[in-house]
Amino acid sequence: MPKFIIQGGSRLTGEIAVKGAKNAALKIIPAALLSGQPLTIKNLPAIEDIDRALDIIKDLGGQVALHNDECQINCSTLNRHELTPALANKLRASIMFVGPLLARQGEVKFPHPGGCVIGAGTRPIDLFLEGFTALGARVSFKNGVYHLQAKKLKGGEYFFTTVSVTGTESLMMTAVLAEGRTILKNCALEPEIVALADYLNTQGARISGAGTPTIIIDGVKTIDAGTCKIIPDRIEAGTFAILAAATNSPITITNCQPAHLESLLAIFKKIGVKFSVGPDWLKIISADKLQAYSLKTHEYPGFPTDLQSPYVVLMTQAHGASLIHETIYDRRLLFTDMLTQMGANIIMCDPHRVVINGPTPLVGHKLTSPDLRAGISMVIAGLIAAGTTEIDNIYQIDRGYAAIDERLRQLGARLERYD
């Protein structure tokens, strides 16, 4: 199993580009689905979990070609309506082709949805199984395989009851060949809702209201594929943010979005991490003397989930207390135990909250990356401490960050890959 062997204390340096969207490719490529036409995605990062979506639309009969970071997607060929378990279990986002497959095909067979620890087989899918069942389908479940039928889906109404990103965009996909108009409230609001929207527009889609609680589809019968470029990672130019504030190195983030990422700028400037914003980039100029500062994990434009694992590690290096509360997945501050073993003064008050007291010196240490922001986490963990990290496990880390060992050395990181 490969690992990354990590020398920490160096400043680093230098320009790191952001790839495309993980959270957004992992939705275009389910909308292939949706068309007889070839589709061509620009800026697609080159991750585990591209791969495993890409496995999945070769398994149901469409034709794939990859080149570099530009993809070309046929569906025309199309000639199965279930989930393979093999590949539906590697993947979380495989639910995303279920609505898509249930629109053009009228029936799905598919798992559970499996992926990291934080979401395999412990996130329930019901808000997807109401939504599927608003707009007219028949819902079964035997053997651990779920069954939906439906001659021709009609649009309905459905309130989501808990917000949800990728709800949001699977019922979103699926109404668009439903007939009628489909009423979406209560929805989720992340730049990724809305790149989804847009490239569906430019096909034919009639979609309005995306990345606001309530969006409107009027059904077509038919869209096109043609061609969508990926928007820039949000998480990954967070990441790298935080990366950069926690080794206190001068980094500036290219190909990114700014605007994406004002609840962590906010934060940085009360926290006296110095900054300053292009249209596309963002340099981290210096954080000399970080006081800590508590948050609370929430919805776009919220501060996201996906970022409190680096947070976390930020914090350690913060002068006071920080109280760190994740209210999206029950399990993504368990990690932390790794950070104590490596010096942080950490106390779990239960699983949805820790306490931070620093700064304390980290130091290297031997350890497990459970899921994929964990993982990075442990990367600028390994970076900061003293002597050297090991990680294992980091499949987890390649599933959302792409050739992130090659990136980080650039900037002058002492970190090395080993088979």
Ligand code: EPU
Contents of the next structure:
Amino acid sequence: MPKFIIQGGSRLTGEIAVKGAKNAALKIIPAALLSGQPLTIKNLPAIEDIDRALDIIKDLGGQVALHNDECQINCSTLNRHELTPALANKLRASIMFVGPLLARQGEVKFPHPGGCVIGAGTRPIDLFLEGFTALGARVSFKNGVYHLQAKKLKGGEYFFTTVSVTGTESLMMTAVLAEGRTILKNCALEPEIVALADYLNTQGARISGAGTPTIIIDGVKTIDAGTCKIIPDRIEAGTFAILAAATNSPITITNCQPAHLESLLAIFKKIGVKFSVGPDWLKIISADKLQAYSLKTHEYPGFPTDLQSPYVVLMTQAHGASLIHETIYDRRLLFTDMLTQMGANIIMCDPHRVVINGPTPLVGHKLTSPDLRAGISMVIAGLIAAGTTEIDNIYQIDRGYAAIDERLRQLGARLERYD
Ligand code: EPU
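Give me the form predicted in complex with the ligand now, not the form predicted alone.
Time for the whole complex; same chain goes first.
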């Protein structure tokens, strides 16, 4: 099994460019199903999750041509309405194919989606099913397979009792081809949702209110497809910023949108990270004497759950006690046990809350990456730690961070991949 071996303790320096956003691309790819015309996607990150999403398109009968960070998808040859379990099980975002497929084919069969094990049991899809029902679909479940049917979807109203990013995106996409008006309430506000709505609107959709809690979609008969450039990955940018702060390294992060990272930058000001920003870059200057600061993860524009794990590592290097409250997922703090093995002083109060007392020196250790964000946090911990850290199950890291070993080596990190 491939693994990373890291020699910690070096200060890093230089420039690192952010790739296209995984969680934006994973919605634009299924959006290709809405149209019979070819779609060109630019700035696509070269990561495992994107390869898996493109496999699903091919499996449904679509055509895919990938050249570096550009990809053409043609779904005029779509010939299936069933997601293959072996593919859907690898990716939580496989659920994003369901709505567009239903809208285009009138029927879809799919298993429960797979992906990171960060929520209770299998992550639920009840909001999706309720939303599809609100648009006129009939839902049944037999032998582990969901079956949705709707000759013609009809606009409807749906209130999200839990704010959901993919739930919002899925219903927004599905409603684009429904007859009449759909009103979605208590929607998530993430920039990736706005990017998806902007793309669909340039192709003939009529969506208003994306980025606010109420989104209104007036159905249209067809959607064109053209070119879409994926927005920069705010989580990757935030991860690099935390890495720079945790290792007290002067690093410039380019090709990013600091406007999407306001919650992190506001905290950087409080804890003593010195930085400067431009419209598409962020420079971490120094982080000499970090102060502890408690936080709760929150839906956008609050502090993202996807940056919680790197932030926990940062807090092991800060002076004082910080309480980290993970409000979105109930398994995302379990990785802190591995930081404790490296010398961190972390007390788990309950599955949602830990108290970190810092600063503590970390020492290299043998670790296993349980999920994507915990995995990259272990890389950051390994870069801080004295001695050697070995991380296996790095497939989890490759799912979301393209060629991370090569890119970090360019900053001076001593990190090698072994197969
Ligand atoms: N939820 C339900 N029922 C549903 C759907 C969600 O109860 O039908 C719950 C979840 O269990 C969770 C909460 O709602 O407790 C919020 O989850 P959400 O649906 O917003 O998460 P998601 O859409 O599945 C996306 C990202 C995640 C990111 C979250 C929160 C994608 C593909 N995934 O997930 O990204 O953590 O929003 O911002 O966009 C990652 O990139 O590492 C990652 C996990």
